[in-house]
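Given as structure tokens, the chain that follows is alone and in the form predicted alone.
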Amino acid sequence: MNIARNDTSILGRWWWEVDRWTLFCFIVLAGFGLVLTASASPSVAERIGADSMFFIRKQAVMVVPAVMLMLTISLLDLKNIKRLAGILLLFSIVMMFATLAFGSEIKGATRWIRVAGINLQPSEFLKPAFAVVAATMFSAQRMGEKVPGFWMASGLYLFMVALLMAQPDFGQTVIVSAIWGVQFFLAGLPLVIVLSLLIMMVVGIASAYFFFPHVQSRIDRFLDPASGDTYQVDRAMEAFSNGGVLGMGPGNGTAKNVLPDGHADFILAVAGEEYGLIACLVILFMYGFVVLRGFSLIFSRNNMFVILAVTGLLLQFGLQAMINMSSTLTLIPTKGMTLPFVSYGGSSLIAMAIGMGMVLALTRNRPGNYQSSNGSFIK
């Protein structure tokens, strides 16, 4: 883009502003998992009865508005992106208790509601809005505001959890719980609640393990393989092994014909097969790199507010990629997660480009955002 320095417009502003290396790894993710739908999800669309472009033809219809809003969100200032992490919670919530009360049960769980013809996933959209909410709780009170925000931020969470295990869904519960857990550390935790929480954490797995039958399973086949069925994670290692370095060459896999979920949280496995050992250090290269990327933006900022909420976002963005990868790669139980910007998944991209559209609006490089060692602001 040929914009000059001193370009004034809002769109001048930005390009200079905007953090112009991690928009580029979103949207190469973003295209990485183009191209990965094109080869897994074909053989999965003929298994339902539809036709071999099925998934292709709705995952490339939502990229591109997902890549417009998160470039439309990432043109806000600090005001309006608290504005619409509000706004966006309270459809969240509304959405969640539809689903609960309205929404179709898929293996046991209620997580997906039916609006306009477009299946919907609440929860996805609670996890950035809760960051930014919560990380205006805690900046106000740890800021001097005569605000109980470590009050309301823990309240806040606590219904979020209620919401969420009503479903139930563990995962983002350990996603939302993450998020509120460093956000409150960063805000002034004290040590003795850290470690109160930490036990509570350990609590709340083994209670999740005998009081989940689906929790219980996934544990006692991560730990016992041969106590329940094995299939997408066995297959998933030998699409791996299949793949070995360099991979087997685009559309020569054969693991994405047998892999119920190759299109979604398997994604990783095609990536192996096809493409090679290369490709997923590539794909773990830019998950990585965004989220050190986005740290070290803001380890110079002076606003509490940006550090926790830019904190809360790139956690939900690396935890819930470290997830899905981790699955796949049989290092933890499996989980159902998406791998951002790369799976399939319609509420999952949109979601995640408002979140990161929130990181990329909030690390831009403003005047008056870094200040130098007297305490002077560096314009």
Contents of the next structure:
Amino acid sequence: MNIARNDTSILGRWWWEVDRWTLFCFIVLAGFGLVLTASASPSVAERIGADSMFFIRKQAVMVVPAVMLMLTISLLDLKNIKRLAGILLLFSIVMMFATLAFGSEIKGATRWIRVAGINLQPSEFLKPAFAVVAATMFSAQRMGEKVPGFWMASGLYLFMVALLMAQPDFGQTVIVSAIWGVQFFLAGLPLVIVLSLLIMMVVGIASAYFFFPHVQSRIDRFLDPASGDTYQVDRAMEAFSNGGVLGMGPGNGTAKNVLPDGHADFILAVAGEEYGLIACLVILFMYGFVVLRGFSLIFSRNNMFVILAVTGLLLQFGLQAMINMSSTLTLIPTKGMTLPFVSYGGSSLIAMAIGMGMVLALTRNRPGNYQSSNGSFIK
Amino acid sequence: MILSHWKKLGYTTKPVKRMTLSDLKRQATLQGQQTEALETGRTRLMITGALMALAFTGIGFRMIDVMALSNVSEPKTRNISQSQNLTFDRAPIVDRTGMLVATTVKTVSLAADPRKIMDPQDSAEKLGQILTDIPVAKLYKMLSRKAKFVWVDRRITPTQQQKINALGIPGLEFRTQESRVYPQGNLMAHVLGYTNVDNKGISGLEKSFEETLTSQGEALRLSIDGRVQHIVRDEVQKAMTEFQAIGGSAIVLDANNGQVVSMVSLPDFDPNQPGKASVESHFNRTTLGVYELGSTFKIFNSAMALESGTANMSSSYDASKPIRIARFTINDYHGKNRVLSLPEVFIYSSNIGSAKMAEAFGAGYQKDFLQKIGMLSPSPVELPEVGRPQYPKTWRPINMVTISYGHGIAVSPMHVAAGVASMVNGGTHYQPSLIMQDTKPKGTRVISARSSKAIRKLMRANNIAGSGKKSNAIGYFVGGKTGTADKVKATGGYADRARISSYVAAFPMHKPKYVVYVMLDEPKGNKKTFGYATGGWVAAPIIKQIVTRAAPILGVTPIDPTSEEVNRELALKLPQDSHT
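Instead of the form predicted alone shown above, give the structure for the form predicted in complex with the partner chain, please.
Complete assembly follows, chain above in first position.
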């Protein structure tokens, strides 16, 4: 692409302002996801009786609009990002209520709803929307506006948690809690409270272990692999060790034949078996790169809202990747969490594209970003 | 209010306002606060970023650990169980002479990874020609299963292994594992029991000694003598065939320490292939089965009478009239219809006389005595298959009367053999054991040496003048007591033609070394026995055969049958003799 520096059209400005490294990582990750879906999903599709190209077609159909959506959102300015997040939050809250009322129950949890022939998981959309809206609230109070932003954000957070636990969805609750907690931390929560919250968390987890037998059994089962059903995790570990440093080669893996979630939550195991350690480290590096590059981009910005929103969005992105990879690598108990952009799954892909589109928009290198604030810091 | 908050959050454009001086001052303070807030935010963003970087690095190390450093192709859990199998071999079992009766050998199993099998149908057909006892359809089903691992055949021969290897079918693999082998086949089936495919004991001594066998390398030595076991099994088998019995049981027990030298239950099975035998043949009649054993109980009844002091060898009982008790009438099988002395009650097996003896010492004494000689609890022998004796919960007078001649109480043959040993060995009860013991076990005295000597005389007399004549092995001074009981029908009441015929003996009677017990289940009389199928006709001859054949092996030397010394020791003056 050849765009002149002094091109002032929307696209021209965008090209010079957007962070192309981050954008590049997203596109590579989505591409890698497509390749892995092609590798892992045919045997899953055959197992469930669908035609072998079923998941590949669905994923390919979703990836293109997802990338388009991400690029479109990255064109928006800050105010429109706020508006988009507000609308998205309202939309996901409505859909969450609809899910609780009309959704289909799968494995004891109601997380999915069918709208116009498409299966939606509204909680996926909730996360980026919440990150931006909460950032708005935190930053407003922090920047001296006469609004009780901290209280508003915390109230919204509790409301989100209530909605998520009604499904119930523990994994998403953890993510939303992390977003709220870290944004609050950045927005200047006194260190005393930070420390006491940390202590309360440790005590809470410990007492949950001792007082709730089901929590205890879950943790014990994780700590002692000989007890209980660890089928997927065992197969995943087998796949990793089969793969070794260089992998068995594309299509040569066997884990995908026996892993029920080989194309979704356990896709890293398939990647590890077929493409080896190097590919896995590259994927890991890209996630780490996106998060840390994003942090460094906003570090010297003078806009509190941008700092908080981008931190929240990237935290969601990074944490989700970490939780997924850690459970596949049996570092933590298995949690249903997709690998951003790589795992098969329409809702998660689209929602991630919206979130990362917002990141791209917020981190754009706009004029005035580094000037000292003068009261009208929001353009 | 809410709307004004909304505006301040920046969702709408702010109206431009003219600034006053105080506005400007306020703005200056605000700017100071904002700069400070941004500084705090940046510091904390750095902390967050550092933590994230740390977590990503941790995951990276885990990846390297899992993929480059560990080289296990199996999940951890399976590795543990495999290494356990490798460290200990299941210990062998030998008989008292050191003969190997159970051992562990390495055998080869055929397994498959169906994911790697390219053409299940073709592979199944080729395999079917080598593994002839598995149908091709079944092989196909196994090889086309959606699994990572299936067992195709758990024990293949070296020839089969070589042929399968030559087929070169990818996805098939051989696994070497330990298998339990019983070189003597059926010989000690019910003693040894067997193991499952995973080499875990699931019946017999294999089960009760599971821990010992898997934790020690040393062989487990039995008290069973394989040679005697062979003789006993052979004789009981022959008798079963001759009298068309549905089952048989026999025990040879060392009278002076409770060691079981032979224990047989027929029909039996081959522990190498336990699955191929009928369910019936897995039933251990000798320790698990409990039966009403009839008149053999009169040995204990006589001992109770003598030991309680309510009778002596010259006591007499009027057996001329049947006894009526409750709504039952007690009659004699070989009725003499006269007054009988205590030895006569024993020899003629008088139920009336036995009942009268019991009435003299009472139900309480009877129950305590039976308890003392272990008749009311499961046999302490080391097998998991031990039957619980059946006896009345409340010991009414009618129960006392029937129990005096062995009805209304059901015990296992092992109970009887151990009980009789304590009656003849001088009065000490030893717990029966199948395991060789180097030191003599400590028994408990249950009757006096005097009473024991009297019992020996009674049992010997029964072999001279009573129902046990056919068990006389010349030179071994056998003495014993028959038992014949009708079996309890499933519908209740006694079956007429279905009976348990048994004989319990000891030899040599003046100084008993061994107790021999034999039982046939539902024997049918034949021409040779004039249609009789009682213990004296069908079981006693087996004792004679066993003693004649096994005594030389057991080191019991025959004695001149006319030896005055021995005959005087066992002499018993029957009151009736004076009349004839």
